[in-house]
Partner chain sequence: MKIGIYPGCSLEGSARDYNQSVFELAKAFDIEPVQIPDWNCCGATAAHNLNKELSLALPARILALAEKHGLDEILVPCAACYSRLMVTQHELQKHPELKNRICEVLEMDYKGNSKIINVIEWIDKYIIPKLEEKVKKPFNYKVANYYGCLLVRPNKVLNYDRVEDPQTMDIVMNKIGATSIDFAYKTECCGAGLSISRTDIVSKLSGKIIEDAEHRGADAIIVACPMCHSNLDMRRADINKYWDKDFKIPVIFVTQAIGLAIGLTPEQVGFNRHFVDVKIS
Amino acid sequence: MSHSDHHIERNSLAAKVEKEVEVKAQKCYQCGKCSAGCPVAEDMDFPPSMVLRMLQTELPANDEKILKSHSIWLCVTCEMCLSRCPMEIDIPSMMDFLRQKSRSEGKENPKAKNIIAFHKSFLKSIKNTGRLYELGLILDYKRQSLNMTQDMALGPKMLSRGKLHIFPEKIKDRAHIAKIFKKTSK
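Coordinates of the preceding sequence alone, form predicted on its own:
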């Protein structure tokens, strides 16, 4: 039996996380410090330690639950979990990958509709101008989320105080931003 006969190709979500963002879920020994420190764990359907445990099983049913979970959209990437993890597992990078994977496979959790609308608007602003254009972000988010009247009274006040700008500022090297988006949208 050759060496290649012993090699079994892993096709699990954990294997994809490991390959794409170099985060090894198998390193987690379930101490729970990530979930204990997470500021939004109570609102998640699966706290970070549970997401890691589900990845460790490498079961397709668990992979599906993760991609359809609300948890991956609630993560605010504050890095509290990473700072508390004794194994230095980069959970925020893992959550970013899981969000992108969820979107690319059309498995977004319906409860995350507004979060996803904000996510799309934010990325669109960065892609178009190279930096955050707040007024454009707000208008695009309102259009996507259909929350047209939410915080409506704040807009004129912020414009009058110079907190929002009518026109976006664009960075000079937007081609570089386009390369980043092209590279990460694989």
The other form holds:
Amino acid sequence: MSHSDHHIERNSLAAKVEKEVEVKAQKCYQCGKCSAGCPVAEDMDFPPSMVLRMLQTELPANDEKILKSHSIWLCVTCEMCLSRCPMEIDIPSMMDFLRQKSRSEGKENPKAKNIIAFHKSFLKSIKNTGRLYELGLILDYKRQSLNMTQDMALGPKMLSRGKLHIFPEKIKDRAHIAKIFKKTSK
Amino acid sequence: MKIGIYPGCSLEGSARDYNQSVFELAKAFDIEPVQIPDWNCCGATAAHNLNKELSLALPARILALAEKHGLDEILVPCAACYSRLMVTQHELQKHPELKNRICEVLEMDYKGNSKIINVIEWIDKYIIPKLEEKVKKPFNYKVANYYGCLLVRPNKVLNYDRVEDPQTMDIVMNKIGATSIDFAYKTECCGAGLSISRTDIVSKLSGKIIEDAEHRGADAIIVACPMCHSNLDMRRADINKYWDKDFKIPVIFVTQAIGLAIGLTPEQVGFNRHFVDVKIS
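Hand over the structure of the form predicted together with its partner chain; the form predicted on its own is what we had up.
Shown next: the complete complex, the earlier chain at its head.
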């Protein structure tokens, strides 16, 4: 090994995670507590401890698998993994970063289509009115997910209980919100 | 007395019962909650999943508006909003360069000095001291206090008591005459924002919470988060179908239980808006 090895710029996903969200995947010693406590681990293709292990290898093929995984989209950021991690690895922040990276590189897992569609509809609603317009969100999500029949019974029940507004509640300074969206969009 | 309040979007919509009970309770204790003028959505799960800068800028606008209007203490009844506001305040305090960037995005000043309090802290500080004299009808039921995720985690930021077995809600409920039972799912996740996009997962996770509470003989599950409430109450038909069970246990906001104890009617606290029948009065 040459003396310059220590100064090699790492180009792995783990290095990016470390730089962007200050999370060191290498600290993980695979105790598995995060996966044991994760409420959605059994539905994931790779449980959180496995994602960390794959990051540690710093192999491009594993980086690719992570960004294309279903796991990163199933994570509900309930923060249980972080609260139990003996090394205090901030897995939820890491998952946020991995999702954004997956999206910016167009690598979203097809099975996560509806989850992503829901998030997008949610943000669209805020962008338009400044607040969440629940009925608008549901209709826009249905249009995107083409899941027209789901929750048909829920809407009328919510309406009869005064839990759904027909029209959006708009904030006054919507221009400010639009500006915030514009300035933070990549 | 006056206190700032950030209701958040769901309290204006699907969690109107929660909103109603918070305001009724405040009225009964001579507290006047003042809404942060022209508040916006905190961005919730969607923003921090898709765009970090946006997920900080939206809550920062809310906090900057509170500062501008001199509201230095803000009650945030929604646990999810509470978490977003607290995490933003923490992040911006920790990273001055990020704070500058967010101020630039907002074109507003932001100091980050507001005291953000959740509903349990609010009850503890303003309701408990005068509670004893006001309780007319002790809430004589066995309850499973469900804290969920965002009220207690991340614990380093929120500084909640006992990470896996929090006590504050149990203590509040015991003070109005309830018996808080031991309950294994206190801080387990209900499935959160997957309610619409992955109803199956929410049905599975919420069903486990409900089953444990019923199994241990609770008369009600007590919550302090509109998302937990909507998953456990509004999604009950899906949950029962998924588990092939007929879970009947009602899900009650902590403010509704206190409201009943001080003599408010079930309608005043919003029980008529629930999906699962509440036979408690």
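What you see is a predicted model; the values in this text were computed from it and never measured. Here the rigid core means the biggest group of C-alpha atoms that line up within 1.5 Å when the two forms are laid on top of each other. Numbering follows the first chain given and starts at 1.
J.: Please report, in whole degrees, the rotation of the smaller rigid segment with respect to the larger one between these two forms.
T.: 16 degrees, smaller rigid part against the larger.
J.: Looking at Arg174, what is the CA displacement between these two forms after core superposition, in angstrom?
T.: Arg174 C-alpha displacement between these two forms, core-aligned: 6.6 Å.
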